[in-house]
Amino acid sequence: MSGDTTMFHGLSGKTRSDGPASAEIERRGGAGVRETKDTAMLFPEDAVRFWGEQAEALVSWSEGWSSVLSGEKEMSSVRWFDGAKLNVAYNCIDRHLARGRKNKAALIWQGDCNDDVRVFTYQMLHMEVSRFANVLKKYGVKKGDRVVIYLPMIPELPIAMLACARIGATHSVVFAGFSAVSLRQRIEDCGARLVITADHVVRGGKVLPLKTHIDQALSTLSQVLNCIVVKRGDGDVSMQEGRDLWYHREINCIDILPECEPEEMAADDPLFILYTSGSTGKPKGVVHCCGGYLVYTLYSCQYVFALHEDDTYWCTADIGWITGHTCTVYGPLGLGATTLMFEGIPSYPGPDRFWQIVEKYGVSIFYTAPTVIRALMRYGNEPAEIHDLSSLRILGSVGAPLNTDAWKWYNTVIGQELLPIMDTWWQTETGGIMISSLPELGGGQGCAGGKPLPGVDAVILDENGQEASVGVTGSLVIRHPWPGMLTGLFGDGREYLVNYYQKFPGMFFTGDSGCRNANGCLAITGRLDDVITISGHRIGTAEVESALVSHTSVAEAAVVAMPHPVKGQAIYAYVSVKDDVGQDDQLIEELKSHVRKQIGAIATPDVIQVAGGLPKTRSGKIMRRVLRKIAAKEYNDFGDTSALADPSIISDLIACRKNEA
């Protein structure tokens, strides 16, 4: 038996004493990490060693593994820490109140209005966790429970997590910019029993309903038992009685206890479910487990950004998201660090907030995503100018690929060529930073792309599944297994075997495309699948054309992905209209407006093309790459299309597309 065998009272055995100012953890990122440009790439049994290594110096276990890894000869069943316990509430709370944490600021909360902000210090996280775990349980969540948490960027969001963690019950948390319909999708799929949601979300100096969709998406689900809602704005909602729930009152009712014994969890329980949109028209159920993600994200965290005790994090990604899940709440207050949330968008109250942020509160790490370095770009360097950055140490970009433009932009007007920009790519399925153009591994600057963090084996591979030459694109794969990967789909373990592991046999299929250059380091190319990556938001083609046609107008929808300046991709839409449908402008808003209430705003097609017919081949397949290149503008060399029923359809498409520019 092996691991750190700390009780979760005890607080002795093979502890991080110090957290993430330990001397060689500090460095970047745990026992066992070897400072050599080669560490990327570990043979199989290194690599077991290697992640016995981080979970010892990482994470606090109640009790030990009988084995690092298990079933390794399929990488689709491996098991990680086989017969471990812990509980990750614990890890990323208690432990750190007996290390001389209690008092420091554990989260803050920067709301859309400059003077709403709250700060919680490990001490009052620690009592506001166990008091709402206390709600969830007598409300009869338990252990394996599903829980979904509907709610904007606010404090009760991290809160309600971390409750869900504490008792063993496990979270779907659902963006809250996704329409009714989406929210009752997920809320069905995993079968949750109660759901956390707010009256309101406050963005951008505007106040939105967001209860109104909860009582949509329920008002047909009789699996929900109860509604617990946080009070955001001062409109009145609708309370179903019995159902409904003011968070304000529960949490504070006298018999809600500021203590809440942390659940014991395998490691292999399920700490959450996060929906992803995939090639088909179904959100997929992405399952992380408590054990070995927990271990994958402080370790990628730490290693990437090398936190030290006085570092103020800030990722601004929405928690919705992956990037937020690792970013903003499990890997920061893991390793003991402050992590910063905002309410609100980059450009509201003026295009500088962004910056005016960084100053108030001294961020030290910055993560964000190159849509928003793009759109803070339009505005030109005065709003960074204006305010002292000197507190910054890491830049971060996650996403989307980082441009050259706006790479040199990042570098010199907020970096002020200083400071070291960590690049990286990773998606829902990895747990964690995966590629990142660390100097210490290698990685290029200037966009030439990264290498793959110490115990990730990510290569590039041609059709025939061998390793693809220098320049050459071809499809990204993970060759062995890694603590952070995801344990299934929930509920469709097929569905998790064709889209991962059936291109390449043996090997982690991660859906984008890429190359290597002559230094070894891998660029991110884009997807290879049906999915478009809207400022880093993954929304699936499938999703938005099953919308469409879902409209008593559309006879028959093909989207695309075309460039955008801003966003990186953008939806580009062809829509096949009945015969008896007027084509016009109000006809495009409607379709407009139906994609919203279907999915959310962030699903909205740029561009609607009515089409009097789509490129097919003899067979019926649409020939989407046509389509991609006319959305794109590219209007020649569309390769072989002898295959198409009808190649005259190209040149009315070229037409229109012409026509809407």
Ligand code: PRX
Contents of the next structure:
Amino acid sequence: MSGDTTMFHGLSGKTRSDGPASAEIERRGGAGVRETKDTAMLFPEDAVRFWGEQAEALVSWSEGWSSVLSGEKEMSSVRWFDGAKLNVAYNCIDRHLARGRKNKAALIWQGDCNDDVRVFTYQMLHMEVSRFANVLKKYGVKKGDRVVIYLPMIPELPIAMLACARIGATHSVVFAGFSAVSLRQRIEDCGARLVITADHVVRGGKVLPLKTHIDQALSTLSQVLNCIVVKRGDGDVSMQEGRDLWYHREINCIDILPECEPEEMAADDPLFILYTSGSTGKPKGVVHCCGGYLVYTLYSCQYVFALHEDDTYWCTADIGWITGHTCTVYGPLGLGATTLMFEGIPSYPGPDRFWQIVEKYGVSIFYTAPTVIRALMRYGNEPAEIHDLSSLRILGSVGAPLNTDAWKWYNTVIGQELLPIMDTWWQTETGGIMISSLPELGGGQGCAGGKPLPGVDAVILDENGQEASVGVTGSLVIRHPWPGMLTGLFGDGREYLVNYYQKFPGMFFTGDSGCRNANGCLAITGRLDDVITISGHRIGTAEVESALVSHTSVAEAAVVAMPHPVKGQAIYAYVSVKDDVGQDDQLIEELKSHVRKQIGAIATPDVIQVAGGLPKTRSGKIMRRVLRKIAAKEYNDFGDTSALADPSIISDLIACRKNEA
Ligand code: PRX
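Return the form predicted in complex with this ligand of this protein as a structure block, the form predicted alone having already been given.
All chains and molecules follow, beginning with the one already shown.
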């Protein structure tokens, strides 16, 4: 299918009468041409040419590549844009200054309180990022060094990321909801010598401590030489002399110059490490490199949302996750748009907060997660109806399957049955959006699924590695390389190969299951491994299990997902306690708080069942499908349980589940 590389599927023919005219929408179309044809292309020939064209059109390079794709015999070790040089911060800031966007809003920050607003034009962002880059240099950060950023949703978070990108340091953002233990694990794993944090977090009208987590994490970690602290709250925090520095003092220091030459980076130099959960107890440090990641981020944002420089784009995800990296920071800024960042929560001070923000800033693209839609639905239609949402032109969803009820509400109440809803599938590992619904094909209706973006060879395979028939569930696999693919797991080459390239040799295994419908759309149904998606956040069951067994009362733990009306999935933990431990409500609460301390609030089990024993096979393997069914209150059809050492455990577990609320 050569030459047919610029089709655009993102927009339905319908537009709001008072919204942008359809001709205007056509003009904004990312790749320019709108088609609904199949997006298949010949791999790898067309794809290589295609990605070369995208890279040229979307990214400014200081040196060109000698080959678009090399080493493609092994998908696990391909290199994108070999020989090319660029700087990601230059692409997200500097080049816009020369394109007449100097005084255009690059970043609008809406604080938790409505009056708390900060706006950075591209020029202001340039100055702040350059100054902070110089601060990092002053404290010895060099190209290739890792910097951990543990910040809440305040402007200094993207500023710190871009400052790292400017000097070639590799950032690793740790979601500010993670505990001191999780933070320590990540700092140690990536070997950071400098961390950036804030004194407090302000959210939902509350001021919570954050610096204390860093202090705790660093108390047994001598590798960190400096900690830069952004002042967000009012209260005092302890500052360790010689190690801790205030951001505002450093950046305003007289010797800090407002100019910082961007470091020239090779396309395959790392840009960031982002830790995510897998099926082992240890989080995986997914590595993304400058060239491929930026090309794919700009491509996928532009393609799916037709994201254009006059858009105000609001992705509601925390920047601590890949969605925020790609869709709040690098995507919109790379494309010269205005990105909106919100510090607070959807329900504070009232349930109309999101819609009030959409109206206040004239948001044109709104991208959120199904769990948020489901939570907002619960407040009824009024919170949305009292606001003027006519600036919206595209709605998006990511992170978990978008169920039909949530889709319908989003479509009628927010979209007024006029706006396309892009249900997008992707992962930390993919860098950008890989599959998106096609409103024109009647897709985007709940879990109807979507199509791979042009250049993405995503298929559903059966256990034998053959393409599964229509309607048959199988594994979601990417058969050919794409520029946004992870380039490795930090410090763990073996785990990288085993995780992604072993199940279907030579192809990337996503860990998800799905099926193809008659339209060729792929519906993604859930994880095949022991990973749970809670409110769109990935948590490995093994991580929660090891947190539980680290409590002195717990002998054994098995964690599974249970369906949840708002979060999609929630954590159900079965624990057996040591002989001398009594079972009471206090123990359950203590275990929940223990998990919060070990991992963070998002990993708190909704239910902990203290069980007399776990259903194990004679070889000692826990039969998780039995546990999943009981957690979901499905008490029949357990399948073949003849391998269980003690089948009577099942009836005990059921009796206990029935007694729970
Ligand atoms: O299971 C899929 C689910 O979220 C996982 C990726 O999680 P993470 O790396 O944290 O990235 C989140 C968002 C980019 C996937 O393996 N997932 C993501 N989007 C969808 C989805 N499941 C169903 N439908 C989606 N649209």
